[in-house]
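The data below hold one chain only, encoded as structure tokens and taken in the form predicted on its own.
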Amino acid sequence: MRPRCFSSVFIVPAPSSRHITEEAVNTLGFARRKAARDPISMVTCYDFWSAQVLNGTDVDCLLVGDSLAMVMHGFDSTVQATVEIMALHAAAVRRGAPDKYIVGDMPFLSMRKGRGFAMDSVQALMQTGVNAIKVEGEAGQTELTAHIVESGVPVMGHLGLTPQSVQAFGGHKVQGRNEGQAGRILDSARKLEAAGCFALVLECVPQKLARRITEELSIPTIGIGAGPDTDGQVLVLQDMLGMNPDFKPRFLRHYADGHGLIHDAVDHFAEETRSGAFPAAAESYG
């Protein structure tokens, strides 16, 4: 049976009494699963109902991401995604899955509005109960990036395919595939190590670049769209249970037919309403 080194040993009590230790901040369990090559499992979650079902899985951790306000919003991009917006589904997160290490997205432009704009930002997601905030990118943060883990917070990094730069980036692009993109994802990778990241995303990159990096960095790798070489992966979970039938990228796998799951049995909610068979006098109060 492999270790669980998230949900048995970094157990996190109630936001109220919430208390990080050094230790906690400093190993995560992490660098352990990567020196005994036993792959992370991170799922992105969104809100108390099924923080609540993933709580009583063997998924290792949980990712609060900024695709909410695409998943549960609507929106187009991660863009809109706020503080606000991500403190409020992250309290929601915590809530239902009090067993499962957190981590949560810092949202677009957060990083860039200055140290107090951002440290602020940090103390409005920690202060949900996450263990740990995500980053996007790396290039004029770094500081800032190494001065919120001297703080005592612990921090994700996430290169590759970065949501918040989808306008730079002209779409949902694969990025490392020549050799000038993937010789500045590299270097990326290696300062946020330096900065003091615990872990890397690397999103849709090719899986000899991801493979590169893992072998060269201290820290794991998790991956989306980046092949099996890193040291571990995240889905969505909407995306992973086939929510969304027509959304079927590449590196998607359904591990269900939620949609038509849902969608049979309100069909057979509507059905038995209209014929009479629900509520039955069993489902009847006396």
Given for the second form:
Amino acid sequence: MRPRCFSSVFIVPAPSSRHITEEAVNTLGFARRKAARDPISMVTCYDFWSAQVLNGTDVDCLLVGDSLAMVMHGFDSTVQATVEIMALHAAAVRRGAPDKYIVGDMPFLSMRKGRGFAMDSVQALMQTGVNAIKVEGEAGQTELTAHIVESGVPVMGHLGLTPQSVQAFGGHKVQGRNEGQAGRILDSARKLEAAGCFALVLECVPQKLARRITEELSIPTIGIGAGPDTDGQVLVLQDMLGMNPDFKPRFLRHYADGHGLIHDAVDHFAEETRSGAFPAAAESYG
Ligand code: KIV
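The structure above corresponds to the form predicted on its own; please give the structure of the form predicted in complex with 3-methyl-2-oxobutanoic acid (KIV) next.
Let's see the whole complex now, leading with the same chain.
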């Protein structure tokens, strides 16, 4: 198959999945999970090698989040992510995780430059082999969101602290603390459900608001910093692996000391190289 070109980036079509979950075949699997009170787990994934690891885990869903601009590229916000960057990472994740349900993030302003640009962006992401896209916000783009759904593309919504709007929020702050804000988020959640979103990420909102939205909506909510009452949870992989021990916001749990593990392993290798303990005869060719 010929690679397809979006702007300057060539994307090789994804390999077909060998064994795919029910969710990947039918996004309605998410609704069933909510009805069965069967919590959905999602982690971010940005590259081929971690996708290979995650492909063998029990996690339900991988998110090629635009947080990769910060985590993988060292930018100070997600604003720097572009469609080309997202598509390059999404294609790598699909190659590494052929069995997983994968959601790709629509990056900064990709929903705000007209329908043509938005649909080209959706096409570029979907052609990497992801199963669905995620869109931040609702205001001013409800009809476009419905149009994407009507075009046969499953859409996950994202409300609360939507990081692409970090400048408007004046920083990464909990959203929906006051009644006005909470009402607007609830209203947007209803509109996204009506537009056809199959799930909704709620980021950094008070537990009470997340519970209210979760109870009212028939689509599942997936929380990050939204308390225990959502229908699922999502974390950034590198955050939950403790790759940056100093990054420990209230909502985050470190499931490993990833930083320590890599640091110690590399120090061990350096030390054995210096001492001559590595490589041994068994690690050398005769
Ligand atoms: O980009 C991302 O990682 C996200 C999650 C935090 C939900 O949108």
